[in-house]
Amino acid sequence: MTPLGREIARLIAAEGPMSVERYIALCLGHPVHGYYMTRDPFGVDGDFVTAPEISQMFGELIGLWCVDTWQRMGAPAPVRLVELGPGRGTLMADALRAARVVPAFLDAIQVHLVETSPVLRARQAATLEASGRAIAWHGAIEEVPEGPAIVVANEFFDALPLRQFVRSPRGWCERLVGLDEAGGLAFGLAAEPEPALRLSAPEGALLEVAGASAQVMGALAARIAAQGGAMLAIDYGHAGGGFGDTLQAVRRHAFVDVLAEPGEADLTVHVDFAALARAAAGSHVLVHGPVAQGAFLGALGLAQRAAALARHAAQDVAAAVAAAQKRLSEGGPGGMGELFKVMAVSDGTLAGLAGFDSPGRHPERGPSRRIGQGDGA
């Protein structure tokens, strides 16, 4: 049993059994043991490799994006560039250089992560060391300054815990991390169903319920909201609710027993894009999407970039691009390109966003008419 496994194991022996929601928790964040504090997890010698460390086109597509954005606000200044949990810093480094074309916009924006791993920011500081820009880290949302913002969340929203339940003949039982007959970590569900939970599914059905992801996105939604700006998260996930177990922990590029090894597997969960969309619902904010990622990266000109970046390149180079250009926008079940979406936040003022073939629309209200399409138009 791992460092970490055995402390959770302690913690159950003396407590009893933890939820889900707390065993991701520890497992990611825990300030000494955690997954994210002590290592930097990314590329091809990590365990996963994310969107921006497959191709530069992604960042670069995102940053212009933000620029567009930008210039749809109204080019206000100063506006503050935030990214949430920004990995190695790659993401936020091509969107940058990408930038470049629009100097207003980089004369404009002040630059925010938030993250929490000290390993992680150290990494970022070397990467984002070239752009010449001043960065300022933040260990909660929360802590980024007020005024209009941009927000980017590749890869976030799925890395925060959620509880999970499963319907028993009891009712809804939450289900719980415990200890087997041998002192290793099991599987088990409270003795007590939840008398919230009172959805109608056949027994054994498991639900999992994302109040760290909805917490976070009404945060920002209300300061969207009131500040100004939006908000893109990009995700594996789908766009509607359901059922089903979606936890899963991955080690070296290969999927791994999510209890087997604690603090040295990443754990994710598939993001309910649904569920993060009526979280925005109690602020005045406009949702766009989810759309699949291949149609928004097309929609923004991943084709073009990849025929730009090839044109004069040598043949290895030019055989790469089109790889990550497939890799990223490829279709069907196991696609990134379709497995992955992403949905903006606005505020009202925005009804339309790059990448996104409709207006924006109110959670639970449908549509939103375009600026300018009065009645009568």
Given for the second form:
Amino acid sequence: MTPLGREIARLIAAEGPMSVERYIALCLGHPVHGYYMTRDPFGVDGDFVTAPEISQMFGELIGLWCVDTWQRMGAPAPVRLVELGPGRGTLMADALRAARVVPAFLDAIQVHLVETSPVLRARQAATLEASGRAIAWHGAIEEVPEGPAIVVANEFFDALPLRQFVRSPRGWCERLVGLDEAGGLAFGLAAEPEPALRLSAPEGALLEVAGASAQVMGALAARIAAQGGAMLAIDYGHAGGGFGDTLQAVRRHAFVDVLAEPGEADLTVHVDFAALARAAAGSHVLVHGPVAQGAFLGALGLAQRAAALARHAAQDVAAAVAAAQKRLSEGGPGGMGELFKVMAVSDGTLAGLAGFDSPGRHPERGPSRRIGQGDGA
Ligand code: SAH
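Other form of same protein, the form predicted in complex with ligand SAH, not the form predicted on its own:
Up next: the whole complex, starting with the chain shown before.
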């Protein structure tokens, strides 16, 4: 067992089985042993690769989206440029470089990074040093000073903990992490069902309730409605609803058992975009998308940017650019273009946003099917 596994087993022995939510939170965020707190997990030598690490084109296009959004907002100054969970800081560095085409944007922005990991904060500082900008770090979105904001979150919501419930003959019972007879970690179910959950579903169905994601989205939407701006969320996930266990553990580019290596493997979930839109619906905002990442990047000019990069490049560089373009935009095995989705939330004045061809909708009036706590039959 890993050191964190031993600590979690001790906690369970003392306090009883813990929620999947607490288990994920400890695995990722434990101050000493938490996965993100102790390492830089990105890249070919790490555990997984994200879009900004695949190609500079990703961050550049997001940067141009931010510039375009700022112009649609009426070019306010100052404006907060906020990134949630910036990883190595690569997306922000590429975005700031691309945004040089509009110097007034660079003059107007103040850069704020929301990051809990001290290791990754140091990495972000190193990556962004060349930008020459003052950067402010925060532990939570609520700490970002007020004012109009443009917020970007790539592969952020998939890293937030969630609760799981299983439909048993007794009702919806929370899935818990407990101990088996040998003292190892094992999944089980709470004895008592959750009275507030009354969705109808076949026995064995699993429901995920992403409370932390909803809390962050709700806070962001309230801020955007009151102070203006937009947020862009890019992540793997589904357009809404449905049942199923999406919790995965990844180490060295392969799936591993979720309970086998606490603190040593990354844990992620698929993002339920309908649930995120519902979390925004308490505020007067517009929701754009979700659209497939491939379509979004295509609309922002991925093919043109790839052609420009390849034009004067050596053959191997040109081939790498073409491969990255394919990986970011196409479906199929290894492709991110279909599995990854892009959704934006904006204040009510921003009816159109680049990359989303239809105008935003008010989430409470949107077409998405409502599922969730208390909505069922
Ligand atoms: N956006 C980056 C990294 C994605 S990994 C990229 O695309 O490469 C998830 C990031 O979110 C990491 O930087 C991690 O440390 C951070 N993170 C995880 N939980 C967080 C939380 N609760 N608050 C702030 N940042 C968090």
